[in-house]
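One chain comes next, on its own, written out as structure tokens in the form predicted alone.
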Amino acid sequence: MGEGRLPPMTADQELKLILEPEAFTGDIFSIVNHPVIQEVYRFRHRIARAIREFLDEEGFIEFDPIMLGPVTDPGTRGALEFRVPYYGREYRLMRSGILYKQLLAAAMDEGKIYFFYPNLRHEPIDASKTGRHLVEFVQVDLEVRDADHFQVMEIAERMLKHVIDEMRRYEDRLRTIWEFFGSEREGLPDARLPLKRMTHKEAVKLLMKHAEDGEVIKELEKKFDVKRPQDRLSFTAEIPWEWEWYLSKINDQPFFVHDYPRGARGFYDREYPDKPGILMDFDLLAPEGHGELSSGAAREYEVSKVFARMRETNENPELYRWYLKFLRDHGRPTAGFGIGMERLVKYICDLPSVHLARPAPKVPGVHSP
């Protein structure tokens, strides 16, 4: 393997080492230097290039991310904020660029903007069991003025198809990765448009039927170390990680889940005017158990409604002074989504864990370089 690479060992020993997040706390050079891991990183580069090509062709403008601010996205499913002193005040490291991208989409003549946005989220320890969560990761974050969630869903599915079609050019190289990690894939799955769509209510009803199967319950209890996962399904809350994985597993194509209940998402997601309690938002899920790739929504832009939702979710409106002022003076409809780069790489390369999609991964609870 060349000077500096992993010492001679069996393929099984190599695989076992690489699959452990703790391995990145030791001789990180040897892992990054591994030929299969390097191929994964090359696919990350190719995927990023394909996304930029697609968005640029669609008329989007790229911005550098804003990394520090008085407040950050509060709607991040159990993840805490990283806070730092900033000239006598307490500022936050960004958990996503959602507030800033609304402003830029509303302000720019093109009305279409995107970031490759580094995110920092203090994820709960139990998120380390999902194979899909990192403390440090990158989202391709985009926003479109005068659009609704269905319009940006169409952009999301076309972008995913473009990426898959581009990566099919490198399928021989992908097979090297698939074979190393024991994937059963024979080829890169297609994305047949339009992708299937189901409401949150439909998804929960389907999962409740599967929850009647004792073998399904045993599988989820063992894989995710949860007790009675059937009790965690609800029509008024997020789909739990273990059930999201299962829903993904039983589908052979990417698909959307949309129309989440009001309590499941942040104050900035717009409520249907004619469907009280239902939000105009969506998730894009990959098949084969890879789970959520992207989350997005139409945005609430009327300042009085945003203020009321902040009060409802115990947010301090004072911290959002600049954002509320922007909505009051310049607010207009926008919609957008963020798609996780590491999760997309994990799906394309059929990796067993998202920590393999970036060097020096920050896995919840693991102290890596």
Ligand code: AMP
The other form holds:
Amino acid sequence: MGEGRLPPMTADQELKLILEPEAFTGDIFSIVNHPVIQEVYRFRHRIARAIREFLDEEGFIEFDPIMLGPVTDPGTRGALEFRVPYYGREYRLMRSGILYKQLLAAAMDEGKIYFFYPNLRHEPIDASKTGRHLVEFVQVDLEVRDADHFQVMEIAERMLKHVIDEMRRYEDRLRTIWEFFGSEREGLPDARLPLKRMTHKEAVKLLMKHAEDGEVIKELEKKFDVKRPQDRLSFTAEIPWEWEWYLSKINDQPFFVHDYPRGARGFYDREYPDKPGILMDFDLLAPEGHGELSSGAAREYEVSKVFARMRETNENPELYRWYLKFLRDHGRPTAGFGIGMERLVKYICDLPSVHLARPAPKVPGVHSP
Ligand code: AMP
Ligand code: MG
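Moving on from the form predicted alone, kindly provide the form predicted in complex with this ligand as a structure.
Let's see the whole complex now, leading with the same chain.
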């Protein structure tokens, strides 16, 4: 812990400095210099170490992320891409490494690869209020050859358990963070395997039942500033933010939601060959309202199907030439997931926001250092 170098502020002032997005345009040194924030950064380091240990043990090979390319994956939920000039063309900064990781998993002898992948996403401004979105963040992004989504769900839950078990060794230090941010936690909640699994349909059904409770609706309207959240639940769309938060809050263990409807995800999530409209994919959610930690899927690897899906979502297939060629000549089943480091740090440290999980955070819409 840093000692003796704190700015002379009251606890209230410090908390304000840390929590209000405008504060990030302010004194970045004071934030990084704060002993509790420094402990959060140490947890990020410890979590990254635990993940690398786990993946190394499982036979994964780590790659350095590829940052520039002619195309990045299509963002969901409205995140735009950053474009940069590139020798007379326009290249993109990666919104995720999904396309490259499929190729590497298919090509490498080990068939198991991962990155610590910095992602850049021009998130919509209203994402600044979720406490879960940054413009710049890191995913631990992995892919496995000849696997399906259920097989990588098992890897995801074992990895999460490993991280939690390792972090429990530092529970005293976690406690100082929890106390500072007013967490109600008594200890680090265990992950009891196998984690609960529910389909998207089951999750929406459950939420529709809870939506009959007027108190729940009032709570969501107030907390998320939405009108009639009950009308936003649908079997054919993504679970809206406020309901995802609610689903996460009513669980006391991490859990999976799988089999999302086709409209909800990108062309790379494979459709069940025998269940049209349903994708072989999943989210891993944290309890206590922390929400989504990870998304994963079995990949669509048949070039004709990918091409059709691109047409459906108005992607420009020209940009994807190298990827389509790879699928045509070498495409084979892979599955994988990406787990957000800032989300994981937020969950382990029980932070009010991912804004606290890295220095100089880029909060959507805020012009900060
Ligand atoms: P996605 O493929 O969009 O689901 O992203 C994979 C994972 O990255 C998510 O499950 C989150 O943990 C994390 N993630 C996605 N978008 C953001 C963001 N804007 N800020 C922080 N973490 C994010
Ligand atoms: Mg996701």
